[in-house]
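The data below hold one chain only, encoded as structure tokens and taken in the form predicted on its own.
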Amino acid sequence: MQVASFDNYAKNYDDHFTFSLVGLMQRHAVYSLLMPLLNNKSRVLEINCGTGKDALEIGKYTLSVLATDASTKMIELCKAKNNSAANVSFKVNLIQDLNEEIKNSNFIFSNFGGLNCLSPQEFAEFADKCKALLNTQADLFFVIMGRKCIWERLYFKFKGDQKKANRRDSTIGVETLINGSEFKTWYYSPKEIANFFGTEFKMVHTSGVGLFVPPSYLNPFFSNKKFLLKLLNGLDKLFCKFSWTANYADHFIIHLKKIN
């Protein structure tokens, strides 16, 4: 069961990703584009918030943040971290059940593959809710795992695992293993995401996150190669401002604005 997978993973998530070298670099790249979009009128709905790192940071710049996750254990950790941010709240909520939460927001955010848990049908249904419930000029800012991650293709080809090298090409979802629990992941291209939201939303920006910086599962390999990782991060800063990188990085940022 997918929710159980993330309940089991909650206690290790920060160590494995949030505070890892790769995690810190990729998150900084996201923040460099996200934070300038926020202001004291922003009512942010975060989807699949994990352990709350982003919600608490976003809360410093916004009117309010409602951070949601399907995992009870993740939300428990979020609440334990929130000692003073009165404008930040956390709630156990499936994406499929978000209704009033969408309606009451003007900025929807999801980081690091939170929306890759949705099948194409579920993604289309979520997009339809955004079309129906969001007011004009509302923003969507998503960080999604793309289809053509160069790092992943080369890494698994080098290891002789052609199936994993090409797994992001799948249109039926991929069984993913975390902490001994399996759940299904779907990968998307920027064009596929834009198509879900149609002409009601305008594409404002898309770019890559982790074109040279590797995926987080390579953290152990790079843990004692900080100079190399710093060099790769410098290349990301140089190249990931271009939209073409969205198709080939580990994740891509897509910023959409409701116009109809």
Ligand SMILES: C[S@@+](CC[C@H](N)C(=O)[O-])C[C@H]1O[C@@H](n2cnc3c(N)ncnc32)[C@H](O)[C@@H]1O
The other form holds:
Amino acid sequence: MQVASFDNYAKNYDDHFTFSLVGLMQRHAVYSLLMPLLNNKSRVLEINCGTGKDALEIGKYTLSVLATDASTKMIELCKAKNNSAANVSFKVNLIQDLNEEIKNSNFIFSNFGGLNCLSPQEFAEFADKCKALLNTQADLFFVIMGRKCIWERLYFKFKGDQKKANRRDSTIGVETLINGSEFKTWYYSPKEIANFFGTEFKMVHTSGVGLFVPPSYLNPFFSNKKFLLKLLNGLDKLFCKFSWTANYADHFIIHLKKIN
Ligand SMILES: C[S@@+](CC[C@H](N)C(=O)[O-])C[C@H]1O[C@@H](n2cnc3c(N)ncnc32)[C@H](O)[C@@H]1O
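Show the form predicted in complex with the named molecule, please, the one above being the form predicted on its own.
So here's everything in the complex, that chain up top.
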């Protein structure tokens, strides 16, 4: 079951991803585009917030943050980290069950693939709620695992694992292992996401995160090659300004605005 996998993973998540070199580089790339969009009128709903790093950071610039996640263990860790931010609250909530929370927000944020845990039908239902419940001018800022990650294709091809090299092409949920627990992942292209939201939303921006910087499962390989990783990060800073990178990177950012 999806949630159980993330409950099991929660206590190792920050070590494995948040504070890994790849994790820090990819997150910093997200912040460089996210933070300038926020201000003291932003009422942010963060979905799939994980261990809460983003919510606490975002809270410094915004009126309020309600950060939600399906995993009780993740939310326990978030609450333990929140010493003083009165405008940031955390709550256990499935994306599929959000209603009032969407209505009360003007900015919905999802980082690093939580939305890849939704099937196409669940995604379409979430998009329909955003269409019905959000006011005009509301922003959606999502970071999603894309379909054509060049790193992943080359890495698994090189290892002779054709199935994994092509797994992001699949239109059905792909069985994924984290920390020994299985859950399903659905991969999406920027175009597929824009289609869920239709003409009620306009695409403001899309670009890649992790085109040269590799996916986080390559962290161990790069742990003694920090200089090389810094070089790759420099290339990402140069190239990930362009929208075409969204199609080939590990993750992509998509920023949509409600227009009617
Ligand atoms: C890869 S982690 C990303 C966490 C965090 N956003 C970050 O940037 O590190 C994915 C998160 O999505 C959550 N998640 C998965 N399916 C979900 C669902 N249907 N509703 C809410 N959260 C979900 C998991 O519990 C997990 O914390």
